[in-house]
Every structure is written in C-alpha cells, then in structure tokens.
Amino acid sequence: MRKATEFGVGLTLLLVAGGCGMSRYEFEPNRVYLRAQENITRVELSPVQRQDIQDILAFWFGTPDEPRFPALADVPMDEILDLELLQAAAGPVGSEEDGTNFGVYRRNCAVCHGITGDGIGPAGAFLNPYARDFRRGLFKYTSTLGPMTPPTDQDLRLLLERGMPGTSMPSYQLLADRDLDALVQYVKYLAIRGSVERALIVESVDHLRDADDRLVDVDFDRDSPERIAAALAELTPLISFLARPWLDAPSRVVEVPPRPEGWDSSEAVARGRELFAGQVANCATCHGDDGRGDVDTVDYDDWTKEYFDPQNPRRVHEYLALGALKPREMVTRNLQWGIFRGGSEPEDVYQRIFHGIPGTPMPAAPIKDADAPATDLRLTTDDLWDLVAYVLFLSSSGDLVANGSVASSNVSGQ
C-alpha cells in the first residue's frame, strides 16, 4: 500500500502542487527556444501549431505523473530507458510499506531543476550557478568522446553520488541504489523529451508557412491512438535520430590511461607548467599563468547563448518575460581553490582536459594521433598527465607557482 505525500519537494513546490498527494503538474512548453527560433526564421507559429507540438510530445512521452516513451522500429527504446525505474522517479512523492520510494525526482530534484527539467524550479532563479537545463541533452561532465555525445548511465550516476562541489548540487550518495538508478533514467527521459521538443519546434518554423498548416492532421482529443500513431509515423525519425546516441554512448567511452610512473613528480609539474602556458594547450589564456582564472574574458555558456546576444542585449527582456533566467557571464575556474566540479581525482582532471567541458568555452585538448610525426605539435597522453600534475599542484601549492617556484615534493604527498 502506498503512502503518498508531497512534503519532500519543499514548501514552495508543495504550495504549487495544491496540497498533499494532489499532483497537477504538466510539462511546460519551451517558450524561450520557440521564440528564439521564431525570431531567427521570422515565422510565428499559431496557437494551434504550438499546441500540436505539446500534444505530440504528450502522445509520445506522457506526463510528469505517467511517463512513457514510444516504441520505435529502428531504435530499441527499452534498452535506453527502463520504464519501471522511470515510473519510480515520476509522479507524487511517497513510498510503499516496504520502504520502496516513488516520486524520487520530485522529492530530490524538482525544486531546483523543475518538473520539466528546465532548470527553473522554485529555487532555480536563486542559485549561482543555475541548475542545469536538461532539455538540450547537453551535459558537461562525461566520459564519452565528442561534445554532442550523451553521458553514460555511469557518468550520471557518478555525478549524483558525488554532487558538484562549488554549486548547489549536493551529493545523493546516501540514496538507495534503486532511487539513484531511477533518477538516472528520469534525467535521460527529460533530456530526450526536451531534445525532441526542440526538433519539433525547428520542424514547425521551417515548414509551416501558413497559420492553417499543421505538422499532423489529427484530432488528439477524438482520434484513436492507432490513427494518431499512423499520422505521427513520418515524425518518428526525429526520435530515432536523437535517441540513438544514448544507445551508442557506452561504445564512445574513452578510458583514462594508467598514470605513468612519476606522473606527479616535480619534473612532471615543471613540464605541465610549460604546457599550461604554451600555445598548444593554451590554458593560461583563460586561467592565467598561475591558474587564478582572473583573465579578463567575457563569454557565456551555450544554454545562455541560445537566447542572449551580447551585440543585441535589449532583446533579452523578451526572453526573460517568457521564463528565461537572467544571463550570467561564465566565470573561469580558479584552479588554486582546488574545487573541481567534475571530480578531483587525477583521472577526473585528465578527463576534463581530454574532453573539455561541453556547453562552455573550455575546449577539448588537441590530441596527437599515435602515428603522428614528431613535428606534430598536438598533445600526447603523457603531456596530459603532466598538465594534470600541474593543475593539482596549483590547487595545493598555487602560491609557490605564482612566485615562480616549483616544489620538489610530489603532488600526492602534499
């Protein structure tokens, strides 16, 4: 027997819900992205065309209380999303008599990330940095190759267990394994659903030129599910295209090579310092020679760039009125603080250098191929380990480096 409550979400979200156990949540349309695309194409969708997008999404992906996903002929969605875990994460907060939880996302995540996964939960506007908007399907901390390759389940699970130091994202290591796995599934679900919504918006503004044009010619309130599914068949390749990378993500993992002997020696730190300031790694351009991150740069993350143009800042008020959060400039990490949001183990730092941080100005390192000639100026794996040694040395002995001195002790021994 289930005991349903809404108390785990926070008082503000409870009031919005309308009371204990009374769930009235709906997925909010991505109004900001829609307006941005309308401004680019100079096409404004009619209310019917906008509603069609939401009706299509509801038919394919259900509601916050009853999530689902479509069956596809060419992509096994049940290998990407586990429906049982997805349903455990969704819906009102409560538990079974045996202690099995449900509504896990709403209890732990919605107050910051929002029911829709847009990063605009009741607490979202007050956070710095803002909570992640999952709808773009873009994640900063992954082990997979390529800026648009999704994370693996293990990547997401690891982030939940660790939290994100220096932000409002706490560690959820004390949650039950099933709850953590359910959250991983729900984040993936929100990302895929949000990406499909964006694709439907682009499809609409690109092809609907008349107010009477529609993506599909069905009555969602009256037609049978079979007729609706047949009418949507031409659009299902959008889901396949956006879901397949999640299926392929495990095959795109780049394993971190073992630490070489003497990886954290003073000689490695000295080499890393030269690379850090050199033109190939080019770290000092943003982080400064001593890693303080106080170089005068003005840039924004990719989520902000979708609606904010620094050359036309007055237009931002239009997007703020639609729910966008006030643009904030990116702040380059001060490496001397030793706060690494993607993990502070040497292997974590290696991954951040190798992969970069997608969605931010932090690029992936230029890696030299195994058969590249000696004149190739790109970086080797040993170079990356030297950079790791220097970055970790900065985080523990930054003042010595700033003064031009490199300690003789190993990083691991400080």
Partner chain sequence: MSRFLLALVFGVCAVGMGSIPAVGQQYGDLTATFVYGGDPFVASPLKITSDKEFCDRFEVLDETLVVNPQNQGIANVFVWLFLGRGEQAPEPHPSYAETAEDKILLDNLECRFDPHALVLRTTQTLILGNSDAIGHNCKIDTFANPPINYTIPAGGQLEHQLKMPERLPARVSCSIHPWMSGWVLVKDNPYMAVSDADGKLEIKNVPVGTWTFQVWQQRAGYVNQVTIDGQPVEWVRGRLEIEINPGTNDVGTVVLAPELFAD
Contents of the next structure:
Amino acid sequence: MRKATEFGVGLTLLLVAGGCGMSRYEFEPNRVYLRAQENITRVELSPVQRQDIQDILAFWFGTPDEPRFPALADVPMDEILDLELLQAAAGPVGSEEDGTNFGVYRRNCAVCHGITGDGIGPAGAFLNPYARDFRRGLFKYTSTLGPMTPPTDQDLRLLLERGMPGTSMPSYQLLADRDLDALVQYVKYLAIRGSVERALIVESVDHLRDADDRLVDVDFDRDSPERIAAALAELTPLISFLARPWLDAPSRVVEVPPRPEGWDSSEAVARGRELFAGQVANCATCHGDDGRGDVDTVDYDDWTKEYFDPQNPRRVHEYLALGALKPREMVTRNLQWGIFRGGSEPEDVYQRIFHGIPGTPMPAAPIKDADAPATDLRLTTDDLWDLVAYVLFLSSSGDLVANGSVASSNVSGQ
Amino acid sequence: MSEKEPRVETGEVKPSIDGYRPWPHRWALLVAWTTFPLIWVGGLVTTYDAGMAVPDWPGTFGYNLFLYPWQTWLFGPWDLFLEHKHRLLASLVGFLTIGLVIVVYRQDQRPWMRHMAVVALIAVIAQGVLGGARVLLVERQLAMVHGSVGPAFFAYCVALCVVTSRWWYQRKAVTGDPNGFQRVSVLSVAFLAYIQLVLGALLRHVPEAASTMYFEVAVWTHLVGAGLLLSIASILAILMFRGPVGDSSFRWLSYVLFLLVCVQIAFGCATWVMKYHWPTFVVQSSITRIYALIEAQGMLQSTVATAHAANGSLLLGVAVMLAVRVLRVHGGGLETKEMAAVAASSG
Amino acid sequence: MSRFLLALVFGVCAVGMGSIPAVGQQYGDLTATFVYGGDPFVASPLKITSDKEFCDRFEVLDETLVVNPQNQGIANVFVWLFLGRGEQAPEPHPSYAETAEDKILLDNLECRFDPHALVLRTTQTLILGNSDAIGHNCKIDTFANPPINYTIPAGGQLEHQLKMPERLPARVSCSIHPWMSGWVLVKDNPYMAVSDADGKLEIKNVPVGTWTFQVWQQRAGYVNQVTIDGQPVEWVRGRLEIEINPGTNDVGTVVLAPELFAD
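Having seen the form predicted alone, the form predicted together with its partner chain:
Now the complete complex, all chains and molecules, led by this one.
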C-alpha cells in the first residue's frame, strides 16, 4: 500500500514537474551515519549543530561545482589532490573545442555513485551490487596492506580502465588519459571529504555538551574567511589524520612475488585444492570444495552493516526512510564462473587472497614470516600461489570440476 | 458512426484523384526522411553527452554555423563532430520545411493543409530554439524536452506524407468501423509509442542529482508502457489478420508495427543490460557470463542505445501512418480537417 | 576520537612512559554492580548456519544481553574513563606497569568468542586463538586502528597489536560463522573494565579527584537512564561524574530497565 502511494506520488511528480527543479547539485549530508551515531550515543544533534557540520565541510571542501581542499600545516594536501584535475572532474558536463572535457564525474559516474559519492545516484537502487559509497574511504580492490589503507592512484586508475566484470561498473578504457586521472582525483576527494564528514559527526555526538554547544563558534554567512579558518584550525587535525594515509599509500604497496616455476602445473593445482579445502586457508567453508560458492552463509558488507543489524532487521526502516538502500545479502563468489571483479590475472587473484577483500567477509590469508618454524600453521607465499593455481583452474574448467570427473582424475593422477 | 452497422468496403475503390499533385508529397517525404536521421544523430549526441560540445548558439565557437572550418569539425573530437553534424542536419531540415510551405502554398488547394505546413515550420523553428536554449542555459532538462519534441515532429511529418499522398486522394472516407476497436487501438498505439519515447528521453536525461525514486518510477512506467504497447499492438495485429479491413495496407502496416514493438523491446532490454548490467533477479545466475563487463561509451553500448531510440521513432512513425490511414477510411462523419487534426495531435 | 587524535598530533602520548607519579598522589577504587530491572531474562539460542556438524553440539546463546539468573547481574557492561577534547589520561598507578605488556586472549571456543567482551590496552597484545577443531576467522571493525580480518586455523594462534585507542568497543565477528560476535575496547590507559557474570566491575587505583566515566552495553549503547537506590538517574551519553576518594568508591547497584535493551 505504501509502495503504491509512493509510486503514485512519484508518477505525479514525474509528469507534472518533469523533473524540473529536482536537480540540485549539492552535497547531501550523511544522514544515515548521523542517525546511526545518534542511536549509539542516544544524543540528537540540533539543527544548528547539523548545519555546522555541512558549513564546515563546505568551507573546507567547496561544492560539487567548485571543489577545493584546505591547506594543512602537517600534511601536504596538494600532493594528495590535484586541484586542476579536480576542477575538470567537477561541475556540469561540457567540453572545449580541442576536446578537453569538463564535468567528467557527472558525465560518467554520478548517475550511479551520486553527486556526493554516496552510491545513491538516481540509478543506484537498481544495481546489484550497489555502486560504491566512497564516503568511508574504504575500497575493496587495492594493492596496499591493511583494510583501511587507501588505494594508490594506480589502483584506482587500473580499476577504472578495467571496470569490474560481473557488476554494473563499466570499463572506462575509452576515456582520455586526463579524464581518467581527473576521476581518480575526484574519487579521492569524495572519499576524504566523506570521511571528514563522518569524523565531524562523531566529534559532534561525542563532545558537544548540549543543544547550544557548537563545534566552532562562527557565523559562516557573516564572518570573514580568515576568522572562520582560524576558528576551524583546532579541527584540522581531523583532516590530517584522515588524509595522511592517502599520502602514505604508495609506501604500503605489497609487491606480489613472482610466479614460481610451474605455478600452474597440475601438481600446484592439486596442492592448491588441498589447501582450499583445508583448515588453514579455510576457503571451502564459504566457497565450497568445488568453488561454486553455494554454501549457505548469511552476511552483509560493512557499508550495509553500518545501518543494518542482521540480528535486528526491523530497525533498518528508520535508515531506509533517510535514503539508505535496502540491504542486500552478500553472495559468495562462484569461482567457476571465472568472473573476478578485481581482475583475473594470477597476480590479481593472489592479491585478493593475500589482502582479503576489505569491507566484506572475505578474510586475509594467514601468512607466516619467512623465518617461522615449520610448526607454524600459517601459509607461505608459495602456498598462496598454489591456491591461485587452483582458483584459476576452477574457473577454466569449472563445469568439468562440477561433474567431479576431471578434478579427481587430473588431480589424483599426478 | 459507430451506432450504424459497420460497413466494409470490399470492392475496388473508384480512383478519385482530383487535386492531387505529386510535389507536396515528395517534399513531405524528403522532410520526413531527413528528420529521421536527424533524430538518430540527436540520440547519439545524448549517448555521448555531446550536447555541450559547442558552447555557443546559433554560432559555432564564434563562427557562423555554415562557415565553421570543416577540417576542425570532421577531424575534431567525436562529441564536437556529433554536435555540429546535428546542427547542420537540423538546419537542412529547417530549410526543407520552408520549401515544403512554399510548395504546399503553390500546389495544394486545401486550406487546412496549408495550415499544417505552416505549423510544421513553426514547430521546426521552436525545436531549433529549444535546442539552442539547452546549450545556452546548460540545462539538461531542456535537452529532455528537445529530445521529446524531435520524434513528435517526425511523426507530424509522417502524417503530412500521408495526407499529401495519392493514396489519400484515392480513398473516400467510408462510414463505420468494421470493428470499433480498430480505431481506438491504432490511436492508443500511436499515443503510447509517443509516451514511451518521452519516458525513454526522461531515462536517458536523468538529472544526476535526481532521487532514486524519480528514476525507479520512470523505469517502471516505461516497462509497464512497453507491456501495454506490446499487448495492444498484438491485439491490433490479430484484429487486422482476422477481421475485414478497410484497406489492405492496414494489414501489413499492423504486422510491421507489431514486429517493430517486439524489436523495440529487445533493444530496450539490451540497452539496459549494456548500460546498467543485468537486473537483480538474474545477476546471481550464470547468464551474466554472457556479458560480464560493460564498456562505457563502447561501440556496442552506443549502437544499441541509439538503435533503441531510432526504432522508437520509426515505430511512432509507422503507428501514426497507420492511424491517419485508418482515420481516413473509417473516420465516419468526421470532417477530413478534423481527422487530420486528430492524427496530428496523436503524434 | 579527537582525544587520541590530538594526542597524536601534539605528541603527548605520555602514558606509560615510566615517569614517577607525583609524591603524595592518592588513589581510590571504583566499583559498580549492574543489574537487570525486568523479569528474569532468558537468552535465546542462536541459529547455527554453517559448520553445523561441529557447532550444533554446543548451545550457542545470544549474548547481546547476558543476565545472571541467580542475581539479575548484567555481564559485559563496559565502563571506561572518559576524557573530553584535549584532556589527557592521568598517569596510571605503578601497579599497572606489570600488566602493561600482557597478552590478552580472545579465543574462538565452542563456536563463540571467549570472552564475549574484553578490554585491551594499547601496550598489550591481543592473541587471537582458536581452540575449536574447525577454522575460524576474526574480523575486528576498529575505527582508529586498521580493521582486520584474519583466518585462524584450527588450533592456531595469532598475535595482533592495536596501537591506537578506540572511542567505543569494536565489534568482533567471524565471517564464516555470522552468528558469532564479540567486543574489544582499546584504550591507552588502564582505567576501564567489563562487568563480570554477576554484573560487578572494579577499576582499581584511580587518582583521587573528580572523573567522568562512560558506561556502554552493546544492546543499550550508552547507558543513559538508570536507577540507583530507587532513584532515577540520567547519565547523558552514558557519562557519570564521580569524585574518587581514597578507598572504595561504590557507584552502587545500578538497575537498568528492560526498555534500554528494546529493539
């Protein structure tokens, strides 16, 4: 019934307004995260306190048409973000006579990822998986160590060029070099801006004494920019803390060791198969022995679990009303399909096993140090290569494995 | 009309070609056939988001539209190429429409026909100004309106083709409808085909800041429209197949229409998959292996989307052609002028 | 968050640097007992969805609220010393030095995390254990520390350091067995505790003076409405201010109404 009413209202709006005036190109406040934090702390921010968060963000980071970032004393922000490229990615779509494009983000990304990078663009609700919400600064397919270590520019760039098979994320390899670089910059910008917003929300719910207390005591409409900047200075450590990892990301890249001799031999596949089913790597518990991923697991990704508690599903409605997307259950990848979102080169698969997939239930493999004793249960990098061999074997001859014939004969025949 | 016993013309119609002159029809055909590719190119401009490739209007980077260096245009960036081609083609359609008015005034004695020709000219100018306003105001919503008026103009041209044709002069209106549903369904197909085009334009021009509900409502309405269109087109084809028809052309036109609707739905599904990937109810199945990776602005994606839009216009054109013809034959007591007006408004 | 942040920025991570407390500094202990105010509460068993052959033999209960049937005591209530923006933690009592580098075990035992809730100092090491005969993994969604998600082989152990203090207890989960959950609170000072099976907790040797403590339970969030000695008391954001005197300072028997735990 409610659905029907919504639909009716929507249709009327659609036909009457024709969408005119519905397009406000502004950053949306992160209402879902705010509500989640309010629920945890049992504190409700006043309208002024909420507006302060948005005003501070606008002062530091500008608008979707005019992005900017603050200069910090301790972190060189201009080494993280390139203002010129940011401006090329921002704003309305257009181009110059020589083919230089503007509004590259709006042209290519915003319909799914949204103006704010919240993954709730107009088409967002239709996608499965949903478009990434950049505001956590958390990315799934990176080459850097540690889940909250941001990706390098190269990681993001590669992802744009390759796209993500099996998802709505296209390959943008036909875009000009400069446009791709601009998009990388803009995604980083949205991620940093989004995580600063989250930190400001936490700061507000945690530390404001009462409804009249404010993060900063300024009048954003009247005070001079110098005065506002001075007042905001005590909050800039937030940005430094959240931006510095982007600066450090290149130093945290874990190089994939070269493929060992005979890495894809049938012996390697057989060893990989054993590891896959074994208790240490523990892949089969979720992916199943044959990699089909049809094991019954019920879980959600971290972006969803921020507003959805599977133990308490009814509470999600208050967040849906604030614009959150309906929770979608995670699906264990069917490795036999050979569709690897983060890339299907052996090195890509190695990275997925090594790092796990941040934000999802896929854990990082337990790796032992080179000098660990033999009794150490954990895996070596060679073990990982065996797993890669088996995973790629599954996808190349998956249907045969499913029938049980090739796998056993091939593997036991070595 | 409908209360009377349906009368069906079965015998040979006595040719009555008083007043028929070939040139108005030829001009009308020329305008229609030039407008059709103009619509594709317009669709391509949307596909490649090239609407703002030339920031000024009516000039082109300060040049007169026709004096813009052809080397820069032909060998320049793809979006500039598209946008400029669109403008040149649009100007051509404008000039041809002026020609049409002149030819009609000189050769066609029917006063309502002269009015229709003038309306065409006004429409083409308004459409041009709309396109210009979209550029000058940098307003995507206007692009959507511009994209919806285009096919309407094309449908209007098709109607002009029918009313200037020899066929029109040869046919005398007969009273009654062999099946009251025929006229209703043929008009609803034309009407629905147009609504679908508008919804399609709305989906293609969705503002990036619109809500998810806006888009969801548009998608579902477009889908329901497609379902309705398919049902009515198939009923129409069955009626025409089984029942007596006022003119043998109704039959094949209705078959073509049905076929175009089927093709259109296939193109529509393909357009979605190539833009937004598989819908949620199949995304976990191995079907996705058929088409796992989308290439943004790739050849396949652009071709299919443009084909969907072009076929939509073609479908509308055929529907209007059939509608005007059916009204001509089964218009009953309607005055020819009123019929033409109805036909025109259905486009 | 801002506290550790400011600490980070201004380089005042002075805690545990071995400086001698001011002469004459006095200390007192904080104690409290948390009890459930409603009818006896019975936890429901959780649905085992994977590794059923192994896990079904244990009765795995919902631990979002654990009430002792004998005395209504609520286990797993976290209490920690709250520090406002820019405030520094006090120099810890010398007695804390010997536990400063302890290894604290978070075990996977009988298809649940054992203990369900624990406190950890930034100087201590967390041992992620697995005493079960099946593989587990351990996902800790920390905010200030890099979150982790490690596979722990059957019978295996893994050491992990959490070097940054956290603002709230972090959720521990196991991706393979989604029903499993636990909580870890990481602070750079030792003034924190979790209530035991009887709902009792004790924070020893707090410097004398007025301090704010924060009270949190996973289902209730910040505990903001309580009854002490029949009197309703409001703790905004779960914060209670208390003057610590030498000796024992008892908050009293704190009654938490069932509404606090409502879904």
